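Take a look at this single chain in structure tokens; it is the form predicted alone.
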Amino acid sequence: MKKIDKVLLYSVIILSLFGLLMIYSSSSIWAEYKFNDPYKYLKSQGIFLFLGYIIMFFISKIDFKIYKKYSNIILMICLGLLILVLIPGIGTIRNGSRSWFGIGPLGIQPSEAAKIGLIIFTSKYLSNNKIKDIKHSILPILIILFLTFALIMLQPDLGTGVIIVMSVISLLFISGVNMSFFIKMGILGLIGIIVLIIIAPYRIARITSFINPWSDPLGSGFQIIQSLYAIGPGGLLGMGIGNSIQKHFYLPEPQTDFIFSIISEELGFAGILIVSLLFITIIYRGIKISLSIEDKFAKYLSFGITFSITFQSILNLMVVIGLIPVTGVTLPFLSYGGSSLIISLLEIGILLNISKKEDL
């Protein structure tokens, strides 16, 4: 048995500790105003980071093959939690979505667990079945994917739903599914997105603000405008840690989805470069693990995890710089949010365990 991928491990630790620093820097003003405690978000995220590290190291010791054995049970638990969170009195509403189980001031988001649950199930299914006939071979995956997406959209949480769909589609793609399937899925997806936009007026406002945020600068376009105001002045070295202007009640809750804006403002191009290099390293090591392992289940699983983290990161960055409408997706390892952080570290734990099986 080989040693774990230390490059991957150290990159994740550095990035998540840097995220903790930036969460404090971006949230201290708001936390002091709202809770009379500038360390409120720092302490909460610190607890989740500590728990996440414990989970990551624990998971890195567990043989990945156990997930294949219990993949159906894992998936059923994830779907059960997605149903439970929709029940009033059990699930709580935050920011307009019934996506959380409230535990005191903290919240747990079951849709985050559904991401890894569906990746495990799909990886097991593809490793056990040869894709010969699209209609019959992958029909169970499509049914489960549609059910999961529907439950998440009832919350609603479009961003997480899109990440799950794209992660499964990526696994089907590398498994050798015919390209015509993806064309049909793309057309259906486009129709579905149009329907989702039509039935939810707030999504139309997001589209409008994305096309021209200055059409409603104090309403739907406010957040993206303030994000661009944060990124713009950063320059080469930024304004310095703690010296952000936009965190002074201009950019709403900058410690969450828009933390990259504060990083850009305070650390400039240098900060962007450091964060980008750390993400590229994590993605590269994840792909290398997937290419190096012989076990088909591990190959699919490691690729699915790596793609999910990559796609979520790109989605967040595209929102921050105004390339796509606001989705509510966090930046892995950096944004404030316990559920996202713990699941991301759990996924890294799985990658670390897989990395023991091959020389990388």
The other form holds:
Amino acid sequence: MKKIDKVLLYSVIILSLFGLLMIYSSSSIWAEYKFNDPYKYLKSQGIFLFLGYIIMFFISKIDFKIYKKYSNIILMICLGLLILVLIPGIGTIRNGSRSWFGIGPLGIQPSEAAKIGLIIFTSKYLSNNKIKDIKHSILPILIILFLTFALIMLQPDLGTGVIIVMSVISLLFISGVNMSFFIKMGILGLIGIIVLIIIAPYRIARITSFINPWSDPLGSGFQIIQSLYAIGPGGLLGMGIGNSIQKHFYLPEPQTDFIFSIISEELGFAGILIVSLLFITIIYRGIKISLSIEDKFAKYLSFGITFSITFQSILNLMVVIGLIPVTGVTLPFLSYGGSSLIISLLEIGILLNISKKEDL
Amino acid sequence: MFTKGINKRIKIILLVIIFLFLIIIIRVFYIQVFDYKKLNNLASNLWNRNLIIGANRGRILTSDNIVVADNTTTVSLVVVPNQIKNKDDVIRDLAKILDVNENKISEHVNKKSSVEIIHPEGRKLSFAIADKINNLNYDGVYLLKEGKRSYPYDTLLSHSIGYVGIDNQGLSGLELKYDKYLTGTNGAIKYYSDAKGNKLNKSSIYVEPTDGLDLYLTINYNIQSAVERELNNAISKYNADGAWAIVMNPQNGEILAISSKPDFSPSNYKNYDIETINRNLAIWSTYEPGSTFKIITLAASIEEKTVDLLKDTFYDGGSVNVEGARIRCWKAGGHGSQTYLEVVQNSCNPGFVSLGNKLGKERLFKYIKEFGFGSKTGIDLNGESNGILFNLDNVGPVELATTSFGQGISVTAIQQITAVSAAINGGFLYKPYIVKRIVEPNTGEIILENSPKLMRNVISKETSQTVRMALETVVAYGTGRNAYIEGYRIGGKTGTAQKVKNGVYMTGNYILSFVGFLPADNPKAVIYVAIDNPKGVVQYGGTVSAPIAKNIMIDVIEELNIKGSDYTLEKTYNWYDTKYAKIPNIIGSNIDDVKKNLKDFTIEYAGNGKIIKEISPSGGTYIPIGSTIKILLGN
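Right, and the form predicted together with the partner chain of this protein, after the form predicted alone?
Complete assembly follows, chain above in first position.
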């Protein structure tokens, strides 16, 4: 038995505590305005973080093999929840999507759980089957994947849907599936995007607004412009923590998707380098675990978890800095959001548990 | 084998991840370093709210440092709607203090605007009202300093100065022409605001306003005042349609005074019709010059040596026949046989027709153009006219004849005084100008300095000297006698021109003018006066305009400190002329010794003794012969 990966653990703890601080800094103005309580978001995120730490601790003690055993059940529960949340009266609508089980002011997103559920299922499936015949060995995964994606798009929650699809595809990629398959998938994906645009034309505005946000500064370009107005004036060293101006109602809900903009504004490029370094450390440790472990399920699982966290981070950062259209994805460990934080810490718990077995 | 394949593909993905993170970091660096300036400016515009502090407009001063366009500080009311806590109270109290309808104030207070000026009700408030508003101490209600234009001398120099609108923008005259120099840069109190308009708890930035630049004119305040006074008197005395006058320094083209009546009060420009405001008659009005124009014909003739003023003679039978057209002399029966100098003194029309004929149309018109007629002088004032000359191809004997004595052409006053200046200053035609320099008020740095601009040399110094001599005799012996000032050498020429309406001469409606200069041996000032359609008076330039010019010249003498001459031409008197005598300087003398020198005056004595202690009026003054002087005696 080896000890758990302490570098990974500390990096996650530092990053999530820093996230808590930045959630307070960015949300206090809005919280005071909306709820007359500047600590509103800090308090609820603090509770979730504490809960998340406990979950991470316990999960790191649980042998990962148990997930392999119960992977089908886990998947079934996840899919069940995804169906349940679509039923009016059970699922509640926030920001135009029926993605939440509302419990008072707190909300739980089943799509977050579906992420880890599908990664576990795919890891098990790939570790049990030799990848020789695409039709027979991959098709079931693709069917499950499409089903999950379709359920999530009914909410709709494109961001999470894309993260799940990309995580599963990345697993297929490392398992040794032929490159021609990915090219076909790419073409299919492209057609899919076109279909989605035809179904909901507001997505075109999102795409054009990221190329030139100033073409519609009060509409689709609004968020990107406000984000750039936060990042740019941050300069090299930032305005100092707590001194953001954009959080004063210019940037809507600055504690969620665009928290990175406020960090840039208050801490400047120097702060961004440190945050990036923490993310890269976490990603690197995650990849290192999956490279070192011999167990095939653990290898797929640890890679899938690391990839989904990484992909979500990159997706969020690229939106915030105007490289891709707005997708509505949060930044792991930093953005406000209980479900996302708990699932992320749970995933880190699994990684930590696998890290103990590295030398086996 | 199998694990190796997976690990290889994991490493590929790791490379892609690292690559993407590099792109993200580089992009953030680009936004925060290279786009910093642009984004920071844009964001600052978004965050900053400005409370404007008005800059003072540059002043306008005369050459003797009298401020003719100044600023008074006023305050204006500004509200920041989002910062107002109790809107109903603010609306009610402001409406009460400003004495306006509550709905009007409500409109401003409820506007979705960051900073709202209460316009026009809250503009340029008195200090009493401002004080009341200040005492309310409401959040979001601000009083800001604003400079308001003031004209301390009201109508003085109004056409040249022009006026400004409510936002202190120049709308006419020098205020308009030099607007970009006179306008300062507004300052501001810049504060950070959140997206809902509330003031953020960050330090405000005070940007100091930069005052506009001061404009120094060539105008002499006292001469200008004298001109204004004399023209106002003339308007009321003769009920004239209009009057205008210019005083110029002939040696460099500087305008010492310029005025046009009717004038206006720049502070209350709305009470005047736009034509009165825009028509600076001294440069805008074009009319037949009449006899003052003969100076040009005279100068050309002397320069071309087509006449010898003293030796050549001309017989005036009262009229001359030019191609069947009878041109009469103004004097019925004519002046008889005269030298050409007497032709000038008598302003004899047939005599000038003969001068024009001797020159021929090419030479005469060449000089007319050289003296600047037919085109703008280029004075730095708006609204100058060109005037109209005959096209040379259309000039026949009749046109040549009338042009010779100043009829059938159309000129402006500024063209005439500029041309006469050249005729008597040695032959140098200068471009007239009124702005001397532009000065930064705080540092005194000269931003722009106008210097005399010589356009061309028109006649020789000798010719100019002869013209001066001839015109001096006009004032001493001829039609200009009413401008004669005892003890000073003054030259001049009168003009009486019939006005033209729709191409037809109007009956009994004249523009009476006089152009004079002094001292005649070395001119320091040229004075041009024109009175439009005076009533109840013999309409001759010599009777109406010459005395006005004389009064102005008396002020010019004092202001420019012009010394009297020992050798002046003795004036010839008609029976109706008042004769003047000079009071000798006799203070300190024994009364018995000097009594014989005082025989021209009636004397009233006071005090006891033989020694003269005081004399009133003081010694050196010219007063009409027979007037009373008072002498205080002592021991």
